[in-house]
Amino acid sequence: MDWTPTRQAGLERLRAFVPHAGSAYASGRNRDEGWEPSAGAGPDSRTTVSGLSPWIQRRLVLESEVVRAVTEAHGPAQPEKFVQEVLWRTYWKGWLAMRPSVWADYLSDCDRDAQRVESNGRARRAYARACDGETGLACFDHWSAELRETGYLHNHARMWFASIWTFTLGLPWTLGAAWFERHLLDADAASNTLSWRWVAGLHTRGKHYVARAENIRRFTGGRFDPTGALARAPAALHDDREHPREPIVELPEAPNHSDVRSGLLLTTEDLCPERSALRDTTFVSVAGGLPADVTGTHGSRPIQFHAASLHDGLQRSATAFAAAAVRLPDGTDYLDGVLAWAHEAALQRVVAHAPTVGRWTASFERLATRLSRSGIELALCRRAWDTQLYPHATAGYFKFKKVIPDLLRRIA
């Protein structure tokens, strides 16, 4: 697949796409049609999944945009499959909007696993041979040859590798998790987390997915057989901490429209504002960059692709509310590049989508408190999508998914 960082692109891939987003999605979802490292960066031929994630994921294309499409083309029953995958995502982010322990607790764990495999080594030798597909598993080293060279895995192999990670290797989720972190183009950290922990048996505690050789071989189509080679019986891993549920914050699909002097900040969470309630406010300039939190966890394509679609956001960002465009730093640098980006436009207020728990929560809250101490307003928004959606995501995906033929009806 051609994965070009920009909104038009996207909408491409989404046009091809839709006549197969019906029956035939839903026949051949689970098919992993395979990928070979000498066609170069795409498996172009992949008819069964859309490649749509990596747009998605930093709202490149909205996903009221692609529900409205399939069910347009082919009413709202055939392409229910469909749909489904596309909420997932949205079910993940408010499921860990409520419960935001689970990301810190993710990252004091990986933390600490990180260590104890860099001090045992038999766990740091089998941890790289993971990392390099050299485990001497056909079907594992394959994924993570494509996983590296592409930066894209089906979601089939996704939970396989998991599986396969957690209970036939026996390395630790988290890292496992962060691995995928740094190389997936659609990266994204409560689907990420939360689909590690559910394969574990941490998400629905004592449920956890177990690869099987025959699903393998059977979605493959034949390709590979691991049958003798995985985990037969493994039990779910176990964690007795608690993560109680908190209240989401409200926030407003747009700040107030007094005469304060704005700027609009993106973020490669939410990167087409003038396609939310944000279209009708009056911006001076519009800026983005990458923070350190997220430089410093992903790999080199992954970043690539953050900084084109961020500058394709940029650009359409300036000509849509008429403001200029600038470029922050990256790295450590991004915190006194909003600050200075703020003074010289002499900012009374900047005007940011929420980013969700994750990568970009940590920079925003010590954001927060520096552009407090300059007298200047951080306005958090929330697009009406997450607004509505998330508040449902209190427990598993099946009482989630009881929303969707509403959705559809407001959507139609």
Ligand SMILES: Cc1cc2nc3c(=O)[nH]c(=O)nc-3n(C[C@H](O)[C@H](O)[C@H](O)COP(=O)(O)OP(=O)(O)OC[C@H]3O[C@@H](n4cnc5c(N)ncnc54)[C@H](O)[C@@H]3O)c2cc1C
The other form holds:
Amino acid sequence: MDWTPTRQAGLERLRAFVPHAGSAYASGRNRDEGWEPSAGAGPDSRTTVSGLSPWIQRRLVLESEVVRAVTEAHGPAQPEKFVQEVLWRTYWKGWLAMRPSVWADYLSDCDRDAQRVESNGRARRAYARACDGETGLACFDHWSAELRETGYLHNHARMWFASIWTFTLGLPWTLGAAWFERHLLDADAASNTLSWRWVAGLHTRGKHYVARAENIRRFTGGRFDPTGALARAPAALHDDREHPREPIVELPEAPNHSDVRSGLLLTTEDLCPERSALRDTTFVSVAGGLPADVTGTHGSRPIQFHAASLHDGLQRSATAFAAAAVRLPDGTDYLDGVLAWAHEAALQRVVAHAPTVGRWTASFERLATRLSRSGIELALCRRAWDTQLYPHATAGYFKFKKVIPDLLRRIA
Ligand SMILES: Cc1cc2nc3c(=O)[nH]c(=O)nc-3n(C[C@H](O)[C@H](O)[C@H](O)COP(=O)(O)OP(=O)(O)OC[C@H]3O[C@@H](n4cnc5c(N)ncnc54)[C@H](O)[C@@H]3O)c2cc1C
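Return one more block: the form predicted in complex with the ligand, after the form predicted on its own shown previously.
The next block holds the full complex; its first chain is the one shown before.
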């Protein structure tokens, strides 16, 4: 696949995939057509899935644009399955937004599990073999290499991989999720953490996903057949901690008063502000960088994608808002960089699309405090898409997806 980190490339990929998004997607989406290492950069020949996630995750391409494009081409019924998949991301984000303690527990469990593995020679070696693709289990080692070398795995391969990691290899799911975050071009706190929890049996309590050899053989077209090598009847993982639902803080689509000297701060969670309710706001400057929580989590490939797509977002925003674009420092200098930018541009207000629960949230909490100490307001906004859909993620996806017909009517 061609992973060009621009909105233009994402839109071209969408255009190319639209003809496949109807019944072909519904019948073929579970098939992992595979990746050929000798073919170089990625799984070029994939036709059953879109490969759009790195663009959608950063909102280089919007969910609403994807849904509109496929329903315009096929009508509402044919691409139903594809639209349901696109809405999974919104469901996961809404679910996590209402249960931020799941994310906090994941972060602390990750540290705990990393220390446990590090201090136990056997576990340390097993973990290293899984990450390096040297377990001796051909399918798993192949997906491990594919992920490291391309930054992508088919959804079914992600499910098999997470299940084998957790139940056959007996490794902590938290470290598997963190390893995915390191390598996936589309790494997304909600989709990733909650999918791993779902596989482990922690999302829907007691219901876990157990990878089966027959299923792998069938959906890889016979390339792999791990008969006899997988855990047969593992128990679901169990965790007693409760995660009470919290209300989602209400946010406007755009700031209220336009007479305040404002700057627009981009994050890699929303790189298309010119196609949002912010489009009518006046900004004297736009800026963006990558905080330490982001640069410290992802490996070089996702970070390069982040940096290049941020550049793309800044260029488009500078044109759309007729404002100067400023590339802020990354890593530990990020917060100082935002403050310096705000002072230099004499801003009274910094406007941003609020990041959802994940790698950006802690930096934004610190940023709010630091800006307010300088008398600068941090005005967070949220797209109508998120505001309208998140509150429906109260229970399972089956309940959530009932919003889709109404959503399609509104988009039409
Ligand atoms: C263990 C595990 C970890 C995962 N981690 C991530 C992650 O970090 N980031 C991420 O974006 N997705 C994640 N997923 C979900 C899913 O695997 C990917 O979104 C999908 O494979 C992306 O490929 P695609 O664009 O070709 O998908 P397509 O099948 O073409 O789907 C179209 C779009 O729908 C969305 N989508 C499809 N399936 C899902 C899903 N199950 N959950 C959420 N959104 C979905 C994506 O935006 C995708 O681009 C994970 C799934 C599992 C099982």
